[in-house]
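Have a look below at one chain only, the form predicted on its own, in structure tokens format.
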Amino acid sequence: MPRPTAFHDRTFERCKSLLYKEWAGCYAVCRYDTYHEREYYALRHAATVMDATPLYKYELRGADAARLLSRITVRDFSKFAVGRVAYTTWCDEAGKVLDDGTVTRLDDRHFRLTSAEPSFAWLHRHATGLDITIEDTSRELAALALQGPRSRDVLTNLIGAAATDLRFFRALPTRLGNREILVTRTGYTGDLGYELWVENGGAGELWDAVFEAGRDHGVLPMGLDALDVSRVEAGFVLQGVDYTSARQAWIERQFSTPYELGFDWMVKLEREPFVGQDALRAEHARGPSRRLVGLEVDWEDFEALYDEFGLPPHLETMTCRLGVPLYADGGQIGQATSRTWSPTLKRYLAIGTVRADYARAGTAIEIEVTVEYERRRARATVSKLPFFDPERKKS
């Protein structure tokens, strides 16, 4: 059964849908109206608030807390400065990706990691003679997402001027009242915003201070419903749903490497031995054999299908997490994982996965579409990722 996080009262108290849904065992909201639109408008036009509490969260403290990261994941943190924070994905031997998540850098020996799944285990796997410590604190610390364009005025009410200074990826320890709340400009919508990270006996006061500084900014409380379009929109990758991971791969077609994602910009594979680089160095000589793309659905040919039933366009106004062949040249090219009509870009998008041949923005490839039972192709575009990406999210 689902655990409430240290949130949770404030969200069922806002949540007039009453949709849940588990999330890393805790309970978290799918929408907290009847639809998620509202949210959504909110995210990109105002602002909006996520409990993201249930991501698993590890301390790393000691003289070789780099260097294990280092180790077990792409990219080398022996220069990491303090006060940073970045994103990297993780591998098995093999160079399949196992996780992927973030690090922040809080002090000389002391690391934060964020992940989509449990990693306990395969953290002290690695760190054997190594002078670390590693604590689970995923039920410990709290965590919300101040997301979109009035996000900064938000946080400004909230903390004072040293908000507006905050860069791209930087890590701002703070106060609030009496607690030690951490700020990182980070999140997984592909616009302006922060996550803010404080200990569960501070998580109500924190929640009600963000909402007290967002009063008039229209700031909104949101779900995982309109967060699933805006990641879409941002080109942003699920676990389980745009690639699976290594753990729960049971052919050789599921498992995906940091290439195939799109992760080159990430791979640091000069350097001290970590996991996987043997067989990544090897992938990074051949190229690999996949690419994640983005696409476009040719609108016109979407409706000429409906339009043969004398039927509308029919469109899920959520995410639909239902893969779909991708075809090319009389055969199946790929899949499509991530479907979404966006509100913002009026354009019906796709996240997928397809040969490397096909992988050129611009391609032109066809998507299954079933109408009545009956399985037919609307025409699509490969297009490069992010789909959207306003200027404002890194200035």
Given for the second form:
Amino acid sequence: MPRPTAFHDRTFERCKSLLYKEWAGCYAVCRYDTYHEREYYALRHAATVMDATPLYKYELRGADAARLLSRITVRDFSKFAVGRVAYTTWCDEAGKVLDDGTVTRLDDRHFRLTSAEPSFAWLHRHATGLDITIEDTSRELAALALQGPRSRDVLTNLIGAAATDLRFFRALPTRLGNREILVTRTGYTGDLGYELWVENGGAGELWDAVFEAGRDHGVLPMGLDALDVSRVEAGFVLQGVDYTSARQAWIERQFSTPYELGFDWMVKLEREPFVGQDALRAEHARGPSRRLVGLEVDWEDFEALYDEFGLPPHLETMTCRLGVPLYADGGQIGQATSRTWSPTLKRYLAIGTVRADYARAGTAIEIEVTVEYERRRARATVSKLPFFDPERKKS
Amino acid sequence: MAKPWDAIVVGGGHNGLVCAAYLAKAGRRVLVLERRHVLGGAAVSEEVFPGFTFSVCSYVVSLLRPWIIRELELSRFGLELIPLEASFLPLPDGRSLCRWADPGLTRDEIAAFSKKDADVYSEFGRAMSKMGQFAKPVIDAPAPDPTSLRPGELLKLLRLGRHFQDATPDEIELRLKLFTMSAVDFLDEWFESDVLKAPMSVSGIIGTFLGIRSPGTAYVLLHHYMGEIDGAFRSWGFARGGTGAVSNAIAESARHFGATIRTEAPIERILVENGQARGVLLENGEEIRAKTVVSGCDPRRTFLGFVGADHLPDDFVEGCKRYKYRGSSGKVNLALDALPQFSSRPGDGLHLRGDIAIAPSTDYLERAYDDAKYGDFSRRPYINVVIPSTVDPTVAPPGKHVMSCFVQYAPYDIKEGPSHWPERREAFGDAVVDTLAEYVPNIRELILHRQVLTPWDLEQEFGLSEGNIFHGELSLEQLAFHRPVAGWTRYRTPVQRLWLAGSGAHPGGGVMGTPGALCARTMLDGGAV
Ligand SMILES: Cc1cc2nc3c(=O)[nH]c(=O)nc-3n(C[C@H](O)[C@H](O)[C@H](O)COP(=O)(O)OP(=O)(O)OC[C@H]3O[C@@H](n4cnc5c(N)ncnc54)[C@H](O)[C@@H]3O)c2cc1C
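Alongside the form predicted on its own that was just displayed, please also present the structure of the form predicted in complex with the partner chain.
Below is the entire complex, every chain and molecule, led by the chain shown above.
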């Protein structure tokens, strides 16, 4: 059975729908109301607060912490300054992606790594001979994602003017009352936003303080359903949905490389050896055979398929994680793995993987649509990610 | 001399801007000339009092076509829509009804008034949605011309016909009723409770000088069920930053595609030579020539004002004169010190995050109409209230609020004569506040600032003839084949190279964008520009 997070009392008080699901062994709210839309709109127009505690968290301490991270992930952390945060991914020896997460440098000797799956053993495996201690704080550290265009105002009410100076992907250790908290300007929504990290004991207080600070800013608690819509708009891949971790993959085609997932920009090949380096070098030289891409379904065409049946177009309002085939030139060329109607863009969007020769933005392909149990195809266009990228995210 | 413009668009209302954006997107050189200092026409946001941004006229967005949002990339240019949470009906006796997006909750609320209506409500919604599906192709395409035998026209008629043929006898009967009955009579056939009939019937009379018992008003109800897929039919929403944000996003898009937009550039005349539009004359005497002229203003202003009857065939002039405006509504915008407290549902809550109807009974609405019939504003009017600051913190300082009140009836033609409206303006504002006070006892103490717009003001300030909010009544005989003048429904006008792109063209008023988009499409398809 899942376990409650340190915010559970607070979320439970507000979760009218009683809809929770399991996330990394914890209870996580799907949506607070019958529908998730209000949370979605609050995210895009005001600000929302989400319990992000279930993420796995590891504290890496010691002189060799940066060396370990450079050795096991695709990025180079040797010159990574204190107060910075980075998104990164890591692979097995064959250069196949295991997981993705963020790295924060809290001080000279202290880094924090987050991941979607447990990574303790794996970190240890590569730490032999290094001056480092690895502590699993997954269950001791609580996290709140404060996201949305008003999040900066809310944060300013909470911690003062320092909030305004905190730049994109930077961290700020600060205090709330007599508690230490860490604020990072990160998130999974593609909007202006922050994540707040605190010891479990301070969780309730933090939650209350954030809502108090957000009282005049329309702050709402948000669950995973709204997050799932926003992360597709933001073009973020989800491990286990848009790709399979090398830990879970069973057959060759289920494995992915960072290049296939569009993580090219992270991979730094020419440096000290790191896990998967040789394989990635080869992959880089060869070029990936598939690519993760954004897709936009042609709405008029989609509507016409339903019209044939005398039906108005129908879509789930939530992100659908049921993969469907993609076609071009008479054959299957890939699959769409996350699909969502974007209420902001008024577009039917998907994230999928296609053969590399179909991956250029603008390429016309087809996506399978089932109407009244009959299979049909609608036109779709490959497009760049992210779909939604407001200026405020980085400003 | 500089290269002449391919098109001059007169009026930077949202339709004029949409038309300009489409023409520019197709590579044409386009100039928009707007009289006021801000863009948007009736779809405008203005910081009327420091810190308080009002959606001065239009206050909710529902029909803005998603295909226009996509094609003009309006999200990228700043458009964000926030759906309304509920429809709240406070009653003077302390009871109230809230209709929510959640069908279960709504059913419980209605059941407190009528168990039967609680069931029927969802059946009604289904029936109307089916009808809306049939009507949608009509509002998304130029009105079919039934007298034309061109293959394209036949196809369009067939398309409508096919939907007609699929209909069951029940559905056909429903359609006929919609076209002939009054809103109340139509709703009487479904519901027994006045708390549903009163607020629902109002949609049939918005922007007309008709009562809820006038025949033909049933059809307009349908417009409420023509929403898109955003959460079933919850397509009513606020634009973040006020309704003007819609116009600003369209203007940004138009500029992005290369259009030039000038504000404070009122035109005096459209230059017509040998039956052809050649350009415009600005009030400051400046003359600008163009291959085509598009008017985003209403038909009266366009034809009888800018063009002049001399340049038009007599029967067309007659048609223009017959076309009814009869503005019947006003607007009161309030800046509030705190959230208003409704005595029927005190405190903050989701009921304040939707639209709030002051429409306690059908008799109340009929009495409101009676006042207007005799040339006065309603002592106790129908008011549609929204408080957008509850979901959009950008429109008011923290903790403060803006309250928008759309008020009907306020007849343009008051008995003293329209030009006497300014003397009655504050009395009209008082009637609105007095009415509100019956539901929100402390409303007077909360009001920091008040803006009152009468139909006269709508005409003088926004250029809406007789203060009609839709560029002419949206009544049955002024829709589709007949808008604005029979025989001239396809954005063309009797003056060659002059086009009509405003709400006076098919499919009509509201912040929809369709007249502008379809006008541009028709011009481009026909090689007119
Ligand atoms: C009080 C009120 C409330 C409303 N509420 C809603 C609502 O909630 N939802 C909804 O969907 N619709 C609503 N409407 C209707 C909707 O706002 C209009 O139908 C729509 O905005 C009209 O757009 P348009 O572009 O066709 O014309 P307009 O907005 O009228 O644009 C015409 C433009 O031409 C300009 N102009 C006039 N004369 C000249 C000149 N001589 N030279 C240059 N430019 C000139 C005007 O300034 C104006 O900008 C409301 C309207 C009003 C008045």
